[in-house]
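Only one chain is shown below, in C-alpha cells, and it's the form predicted alone.
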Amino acid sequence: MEKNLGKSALVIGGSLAGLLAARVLSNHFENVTIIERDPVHNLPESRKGQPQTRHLHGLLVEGLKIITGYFPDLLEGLQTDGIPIMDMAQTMQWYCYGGYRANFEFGMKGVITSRPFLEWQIRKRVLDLPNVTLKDGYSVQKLIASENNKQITGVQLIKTGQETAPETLLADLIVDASGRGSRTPKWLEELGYKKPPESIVTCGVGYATRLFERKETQPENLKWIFITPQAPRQRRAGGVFPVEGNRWMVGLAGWHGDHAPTDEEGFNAFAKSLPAPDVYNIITHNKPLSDIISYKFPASLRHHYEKMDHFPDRYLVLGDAACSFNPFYGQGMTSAAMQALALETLLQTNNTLDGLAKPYFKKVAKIVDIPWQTAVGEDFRFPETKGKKAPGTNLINAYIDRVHKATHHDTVVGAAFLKVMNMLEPPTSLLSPRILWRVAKHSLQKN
C-alpha cells in the first residue's frame, strides 16, 4: 500500500472502469469493495448490464500503457492465451476516403481481443489483490450522507431482483463507475444538490455483430480490417478483428438510422454495400459461429461535474458514468484508464479525502475534452446530428479529410494521425508545420 488514506472504499460498478478504479484504490485503502448489480462468473462474459461488450472494442495504445502499468503481467498472460501482440500500423487493412492507409512500422504494440476476454483477464488480477472483494448481484439504491448532506458516507443496496431488506455499506470514499446508466445525477438531487449540466450530441449509431471461424492458415489471419465512411456522402462502416479462439469478430455500423439488419441476407447485403470488399470477403468465405446481435447508441452524453458549484465530499464519478462517447471511435476504455490514473495522482499527493472532488473533476474534464470533441466533431459531419457544435468544426473536418487522404501514401502523416487516434498526442499536433506541409503537398499533387 502506497499511502493509507482510509479504512475502506467502495466502487459502484464492476466493468472495466470499476476494476481500474478498484486497482487504484487498493493502493490507498485497507479494504476495497466492488458492488456489481449483475452476477459475475470467473470466465469471459457479457453481462446483462453491459450489452455493448458483445461488439467490437478497441483498446488504444495510451490505455494499454496505463493498464499494463498496473498489471505488468497482462501482456504475457494474453499471449499465453493465444492473443497476438501486434504492431497496429503493420497489421491494419484500413480503407477510408477512397483508398487504404499505407502500412508502416508504428513501433508501439497493441492487442486485439474481445471486450469480455480482456475484462476477465483484468478482473482476475484485481480480485487476486488481498484487499479487494467483489459483492456481485447487488444494486445500489441510494447514497447515505452525513447529517448536513455535505459528505457521502455510504450506500444503501439490495439484492438485485429480490424483495429483501436493504443493506447499508459505509466507506471513506465512494467512486461511481456504473457506466452510462449512472444514477448519480438523481441521487444528488435527492440530497438537495443540482443536477450537473449535460452535453448531448446525437449520432444515431447502430451496430450488428457476428462471429466467424478464422483459419490460422489464412495469410490475413492477424490483419485487422476497418472500412470507414467518407461522411456525409457515406454513412456505413465495417470492421473485422481477429479475436481469441481463432474467431473473426465482424461488426457493421451506420449513423442516424442507417443500420445493418440482423437477418443473414440483410447483414451480408449491408457488408457488400461498403465502399471496399474486405469485410464482405471475410463473411462470405468463413463459417458463421454465432447469431447476429445488434446494439443502438443514440447520443454521446457528458455530465459536467466540473461545472457544479457544490458537490459532496468523499464521492467521485469515473468512466462512462461521467462521459460516454460514440463507441465507434474506441475511446471509452482508454478515457477510463486515464481518469483512473488521474485519481491515483490525486490520492498520492493529497493527505485528506476532503475537497478531492473539485481538483478531480477538473482533471477529468481535461482528459475528456479531447476525445469528446474528436468524437462529436466527426459526428457533426452528418447534417442530422443535433447538439452544441464547436466553432470551426467544419473547417477542422475539411482539413482532416485531407489528412485521411494523405495517409494513403505518406507514412509520416499516417504515424501522426495514429498517435492522435491513440490519445498519445493532441489533435493540434496534426497542425504542426511539418504535417501541414506534407498534407498540403499531397493535396496539390492530387489536384
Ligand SMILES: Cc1cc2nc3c(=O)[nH]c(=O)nc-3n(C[C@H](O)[C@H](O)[C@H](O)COP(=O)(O)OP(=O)(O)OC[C@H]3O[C@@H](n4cnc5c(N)ncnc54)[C@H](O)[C@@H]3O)c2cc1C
Contents of the next structure:
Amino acid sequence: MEKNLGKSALVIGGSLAGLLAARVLSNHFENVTIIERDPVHNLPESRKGQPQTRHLHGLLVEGLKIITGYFPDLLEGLQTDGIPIMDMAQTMQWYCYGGYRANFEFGMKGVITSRPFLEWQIRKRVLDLPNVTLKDGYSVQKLIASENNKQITGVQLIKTGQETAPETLLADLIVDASGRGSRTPKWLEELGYKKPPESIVTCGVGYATRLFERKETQPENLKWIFITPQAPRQRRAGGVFPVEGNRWMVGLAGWHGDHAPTDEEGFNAFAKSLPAPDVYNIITHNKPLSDIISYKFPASLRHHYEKMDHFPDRYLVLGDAACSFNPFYGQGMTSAAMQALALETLLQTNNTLDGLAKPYFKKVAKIVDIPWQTAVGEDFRFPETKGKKAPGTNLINAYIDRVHKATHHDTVVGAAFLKVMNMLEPPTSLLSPRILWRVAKHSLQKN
Ligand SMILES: Cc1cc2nc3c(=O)[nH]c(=O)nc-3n(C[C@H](O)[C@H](O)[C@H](O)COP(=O)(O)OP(=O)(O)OC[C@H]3O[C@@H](n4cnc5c(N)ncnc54)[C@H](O)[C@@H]3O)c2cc1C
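Having looked at the form predicted alone, could you now put up the form predicted together with the ligand?
Zooming out: every chain and molecule, the one shown earlier first.
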C-alpha cells in the first residue's frame, strides 16, 4: 500500500471500470469492496448487467498500456490461454473509403479477446489482491449521506431480486462504476443536489453478432477485419476478430436504424451488402457456433459532473457511468482505464479525501473530451444525428476523409492515424505539417 488515505473504499459495479477502480483504490485503502448486482462466477461470462459484452470489443493500445501497468503478467496470461497478441497493423485487413489501408509494422501489439475473457483475466488478478473483496449478487439502491448531505458515507443495498431487508455498508470513499444506467443523477437529486448537465448525441447504432469456427493453424486466420462506411453515403459496417477458443467473432453494425437482422438469411444479406467481401467470406466459409444476438445503442451520453457547483464529498463516478460513447470507435474501456489512472494520481498527491470531486471531475472531463469529440464528430456525418455539434466538425470530417484515403498507400499517414485511433496521440497530431503535406499530396494525385 502506497499511502493510507482511509480504512475502506466501496466500488459500485464489478465490470471493467469497477475492477480498474478497485485496483487503484487497493493502493490507498485498507480494504476495498466491489458491490456487483449480478452473481459473478470464476469464468469468462457475459452477465445480465453488461449485455454489451457479448459483442465485438477491441482494447486500444493506450488502454492496454495502462492496464498492463497494473497487471504486468496479464499479457503472458492471455497468451498462455491462446490469445493472439500481434502487431496490429500487420494483421489488419481494413477496408474504408474505397480501398484497404496499407499494412506495415506498427510496433504496437493489439490484444484481441472476447470482452468476457478479458474481464475474467483482469478480475482474477484484482480478486487475488489481499485487500479487495467482491460482494456479488447485491444491488445498491441508494446513497447514505451525512446529516447535512455534504458527504456520502455509505450505500444501502439489497440482495438482487429478493425482497430482503436492506443492508448498509459504510466507507471512506465510494466510486460509482455502475455503467451507462448509473443512478447517480437520481441519487444526487434525492439528496437535494441538482441533476448534472448532460450531453446527448444520437447515433441509432445497432450491433448484431455471431460466433464462427476458426481454424487456428492458418496464419491468415489471425487477421482482424474491419469494413467501415463512407458516411453518409454508406451506413453499414462489419468487423471480424479472432477470439479465444478458435472462434471468429463477427459483428455487423449500422447507424440510424439500418441494423442487421438476427435471422441467418438477413444477417448474411447484410454482410453481403457491405462495400467489401471480407466479412461475408468469413461467414460463408466457416461453421456458425452461436445464435445471432443484437444490441441497440441510441445515443452517446455524457454527464457533466465537472459543471456542478455543488457535489458531495467522498463520492466519485468512473467509466460508462460518467460518459458512454457510440461504441463503434472502441474507446470505452480505454477511457475507463485513463480515468482510473487519473484517480490514482489524485490519491497519490492528496492528503485528504475531502475536496476530491472537483479536481477529479475536471480530469475526467479532459480525458473524455477527445473520445467524445471523435465519436460524435464521426456520427455528425449523418444528417439524422441530433445533438450539439462543435464548430468546424464538417471541415475536420472532410480532412479525415482524405486521411483515410491516404492510408491506402501511405504507411506514415497510416501510423499517425492508428496512433490517434488508439488514443496514443491527440487528433491534432494529424494536422502536423508532415502529415498535412502527405495527405495533400495523395489527394492531388487522386484528382
Ligand atoms: C455494443 C458495444 C460494443 C462496445 N465495444 C467496445 C470496444 O470495442 N472497445 C471498448 O473499449 N469499449 C467498447 N464498448 C464500451 C465498453 O463495453 C464499456 O466502456 C466498458 O465495458 C466499461 O464499462 P463499465 O464498467 O463502466 O460499465 P458496464 O460494463 O456497463 O458495467 C456496469 C456494472 O455495474 C453493475 N451495476 C449496475 N447497477 C448496479 C447497482 N445499482 N449495484 C451494483 N452493481 C450495479 C452491472 O451489473 C455491471 O456489471 C462497447 C459498448 C457497447 C454497448
